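Next up: just one chain, as structure tokens, the form predicted on its own.
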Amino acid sequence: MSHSLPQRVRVVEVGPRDGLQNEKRVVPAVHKIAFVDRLTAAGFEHIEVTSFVSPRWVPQLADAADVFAGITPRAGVTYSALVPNLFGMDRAVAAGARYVAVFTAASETFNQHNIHASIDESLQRFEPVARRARDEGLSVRGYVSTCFGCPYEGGVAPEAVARVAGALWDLGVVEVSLGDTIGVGHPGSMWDVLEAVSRRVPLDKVAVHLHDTFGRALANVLAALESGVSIIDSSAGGLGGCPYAPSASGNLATEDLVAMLDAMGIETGIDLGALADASLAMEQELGRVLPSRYLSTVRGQRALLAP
């Protein structure tokens, strides 16, 4: 499978839920809204913002609500939220979400860890939130984990994950993206993943979440561009992680990957420097050096520089 590269790529900002969730330092909801807005400016054209799930499973976004209520929206911007069921749905609904996104697994005894359903339990719990979605006139994005490997069962057939996305689109979501959990993707089984995804969902509606454990993130974002892919989610600074698949690293670092997509020539509509401030103020909250290794040449940059 071979295209040429992308003029434009879609990044999804997915560090705001994705990359916060699995923070044990709780950051104050006026935080959380800062970094939104933040990113705003920096000119994403979608931002993961939080997630509707139990504040028992999850302490870090028991906010949801208040976040979403606190962000200055701007036109043109999507702002997303994560939601596990029904219930989830009707909370995000009534925090003024018109995105949602569900999530389920290519392998089983994954999707029993991090959700507590097999695979087609989860499908089932999704078709009462795609009605209501479309009953709302909102978008639904499908989000597949453990599609390059798995941390309990090990390798993931590429049929499989094709079954479990094609599963997804046929609900009406209106793009899947397939995640690296556990960062052991590479070129090969990109390409691979893809050929058969291609078979149940047109390319343009995937997208890719990645994790960079082994340090190949940005080699596979090159191998999902030549797929023919053009959305490509990533996390400010390499926040995030996965608290069920506890080798995963954080995902790929935004600035990481909008430097590369710069360099190539490939529109993405962001400002490197207005992302690297909402980074470095984020990591500030956190007490801690986040992961993304342009960040680092930031910070020497500014180290020389000042007085």
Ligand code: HMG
Given for the second form:
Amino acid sequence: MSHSLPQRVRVVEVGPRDGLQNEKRVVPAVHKIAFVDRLTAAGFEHIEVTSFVSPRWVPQLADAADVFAGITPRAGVTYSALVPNLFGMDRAVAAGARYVAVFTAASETFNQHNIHASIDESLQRFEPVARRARDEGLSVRGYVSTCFGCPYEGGVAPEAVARVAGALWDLGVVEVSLGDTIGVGHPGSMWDVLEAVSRRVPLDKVAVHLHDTFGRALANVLAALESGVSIIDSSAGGLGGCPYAPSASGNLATEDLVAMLDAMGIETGIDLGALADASLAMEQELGRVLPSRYLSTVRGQRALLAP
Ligand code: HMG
Ligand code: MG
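Next block: the form predicted together with the ligand, after the form predicted on its own:
Following is the full complex, with the preceding chain placed first.
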């Protein structure tokens, strides 16, 4: 049977940001830097390194500038950071970021909890960020959270997602990432949301950002790939969640994503062994077992081979 699937997928590794923002314990900058460098060695094209947000709200990433300054960038790799406003943009530019991401949501209540603004207020906040990016030749990614459901409001209409995605696209973002913040999406809602969004944003500029609460993330990846998406966000080891979405569990684990794409013959450029090294080192630092299924097999094999 023939299926229309991309030959190559660009994986955006969000573990250092989406993963570590959600840890109870603040990981020291030196370990965050080592994590990003190991991810670089694993072959990612795009790593989301940190966030220049308020340290009062997300103390886990208060060291964003130190982390950005400490990593060893490799040519051709994009190292990005979240910025919620112009102040965050100033901090990111001062730290040397050349690619930033703004973030809002498709549901009002989540957005109020997350960034203390209505959706329209947040879009207004992003206008000077986008202007500054244009002036300085930086790229901006736009995130839309709660595209498949909101922890406070429940269902979210695909048209509401398309409106916000379209508004970000009109601001000049280079791609729009659609977040399933609490992991309630399924292939049916993926098709519906992408169909609505495709009327406002070309699907080759759309990423999906999946949390794996109910184990549906890989099914949702397949639905997105079949719909024309070829950019997938995921998190090493399945680290992650969102501090302002109480029911959000870990992100789709990058190992599980890459292992499936490898098996399907879809290229990512990522070395699974090197990626597992990065995740296992972070797992040791955190002192807890990360949820990736693939990683559990690597852990088992390495334990068997250990002297
Ligand atoms: P605010 O407190 O409502 O308002 O913050 P403010 O703008 O009046 O600022 C208050 C204080 O924060 C001031 O300091 C500002 O200077 C400072 P004070 O005078 O009290 O000492 N401040 C900042 N400091 C550092 N960097 C900044 C910054 N901006 C203001 N950029 C704000 C509003 C948006 C800043 C705050 O609510 C915030 O930082 N929120 C962060 C939320 C966050 O990071 N959430 C997680 C990321 S989103 C996510 O995980 C979803 C995603 O993964 C997709 C998905 O899964 O759906 C992307
Ligand atoms: Mg997320």
